[in-house]
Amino acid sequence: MLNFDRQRFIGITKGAVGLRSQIEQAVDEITKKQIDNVFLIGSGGTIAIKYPFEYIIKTHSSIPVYAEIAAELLVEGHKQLTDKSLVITSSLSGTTQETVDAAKFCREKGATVIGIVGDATTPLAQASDYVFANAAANDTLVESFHLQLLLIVLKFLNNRGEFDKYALFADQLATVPESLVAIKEKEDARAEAFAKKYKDEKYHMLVGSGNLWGWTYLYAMCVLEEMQWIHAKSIHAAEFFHGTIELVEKDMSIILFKGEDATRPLMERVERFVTQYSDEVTIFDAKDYALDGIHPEFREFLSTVTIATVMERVSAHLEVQRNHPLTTRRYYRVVKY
């Protein structure tokens, strides 16, 4: 496959899940404390990431959940944040400004702070209570992340009482990374014909919800704006309806990224409708893609990674036929701002 390190990859994946023993061991020794409600926070694509964690907590526990971007929870603050608070939040590289400070507003509140690095000697690892390191890059940061975040919030369920199958999930997480690399050699094929037909594509819509609203938004941004300078513009499919749908033409680029979760409904209400009114809609359905080892209740919590390493591979073709490497930048992390 163009681009694609097989073992690399593998090694990072079977990295985030070979974490699992520290991570149960951590969310053990936070939950013998009183813990009051959790914060998710990030920057750009780590916040994004945090997302689909929001709903699954929403979803399938009572505590009450935040998801906050560094930098607004520094200018506003949270009443809500307090020294019974877990904070959960991640940088690659570890330096991330706003992460790094978010992190060490939240401890000096007396909250407890998980960081997920990717290299433990990092500032954001520093300023945390509990650290997982993962070397990866950002070909691999959503699945590494993703893996982790899973065996570290459905264990926080698990032990409040609300997510009685972990061990048994977090048995089958392990049988992932291979099927991850059997989804990107089915798929290759079709991200390339994606990347020639709309490699001169000036405008994408993306449409997702429930645990790929995240991804959306990631994707959206973080790829086709910043990696490729395509505009682009992420919705919500409970909000396509409200706005939105009058932008919708015959030759609009739509991208529509479907989950196995509650709000999978939405999502084909668009699709049946943009179908109707566009000539250009392409669909990625998490449900299309076999994930051996994993029971089907299970499923939904991998929308997200699954999506992710498909997604991967159209990033990949497009540098290649835009001629634009993905790691090409005018001013973010180039220019002062």
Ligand SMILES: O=P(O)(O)OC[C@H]1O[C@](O)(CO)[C@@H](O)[C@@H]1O
Contents of the next structure:
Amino acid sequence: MLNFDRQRFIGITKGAVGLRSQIEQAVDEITKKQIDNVFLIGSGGTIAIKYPFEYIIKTHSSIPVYAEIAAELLVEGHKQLTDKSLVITSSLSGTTQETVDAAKFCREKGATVIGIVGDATTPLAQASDYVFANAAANDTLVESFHLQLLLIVLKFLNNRGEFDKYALFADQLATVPESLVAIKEKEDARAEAFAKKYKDEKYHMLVGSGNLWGWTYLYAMCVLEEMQWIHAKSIHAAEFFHGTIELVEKDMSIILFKGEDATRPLMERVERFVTQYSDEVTIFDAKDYALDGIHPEFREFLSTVTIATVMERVSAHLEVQRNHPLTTRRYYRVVKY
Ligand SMILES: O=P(O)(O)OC[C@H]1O[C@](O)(CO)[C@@H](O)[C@@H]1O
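Return the structure block for the form predicted together with this ligand; the form predicted on its own was the one displayed.
Every chain and every other molecule in the complex is listed next, the one we just looked at coming first.
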């Protein structure tokens, strides 16, 4: 496969699931603190990868959960943030200033801070009470962070008596790295065809919901806009009919990310509409991807990793077809703002 190193990918994803015992030990300690609420904090891609966990906690637990953008939290504060809050934050570089500052702010309030990083010596790690480190890069960060977050969040719900199948789930998670490679292999030709067809497309609408809303926001902003300089809008399937609908044209590129959670009918409603009025609808459906070691009832938790692993193939081909490296920036960390 184009620009893909199997061994590196397996090493990173196995590194994430291999943190299981460290995560369980930390979560057991944290649970003893009688946590009242959970804050999921990040910036850009790292808040986007938290949104599925806001969804998972809302739909599986009675504990209040808040997904907060780091810079916004810093200026407005949060009355629910206390010494009984569990804060989960992440930064691959460990140096994104507003994320690091938000972790420090939460710690000053007495909250317990978990930091997920690529390197345990970075500022976010130093600002956290519990650190999970797994080296990754932009092409693997969603898989790495999502797998760790699944272990953290579902173990926490297990300790609260809200997810009794955690041990089985965590055992089965170990099979995911190999499945993801097989999914990439299956989808690579389709990803290449998409990149060839849409390399000069000026605008894409991306629609997602539930577990995949964060991914939809991430792919539009952090990949198409940031890494490819292509205009893109992320639209929640439930909101599609409340505005965006009026822009649909026969030649409008519309990308649908379909997951396997309770919100799937919202995506099906959008699909029925857009396939009638646009000839350029591309569907990436988590249901199409085999996860042999995973019990069907756990599949909804993995939509983000399967879709992200496929879209990494799309990004790899877009970069080549458009002759625009995914790493090129003209402003981000280049100029001051
Ligand atoms: O994970 P880090 O190193 O904090 O980087 C966050 C940055 O990376 C991105 O997620 C993608 O480049 C941006 O949206 C965000 O600003």
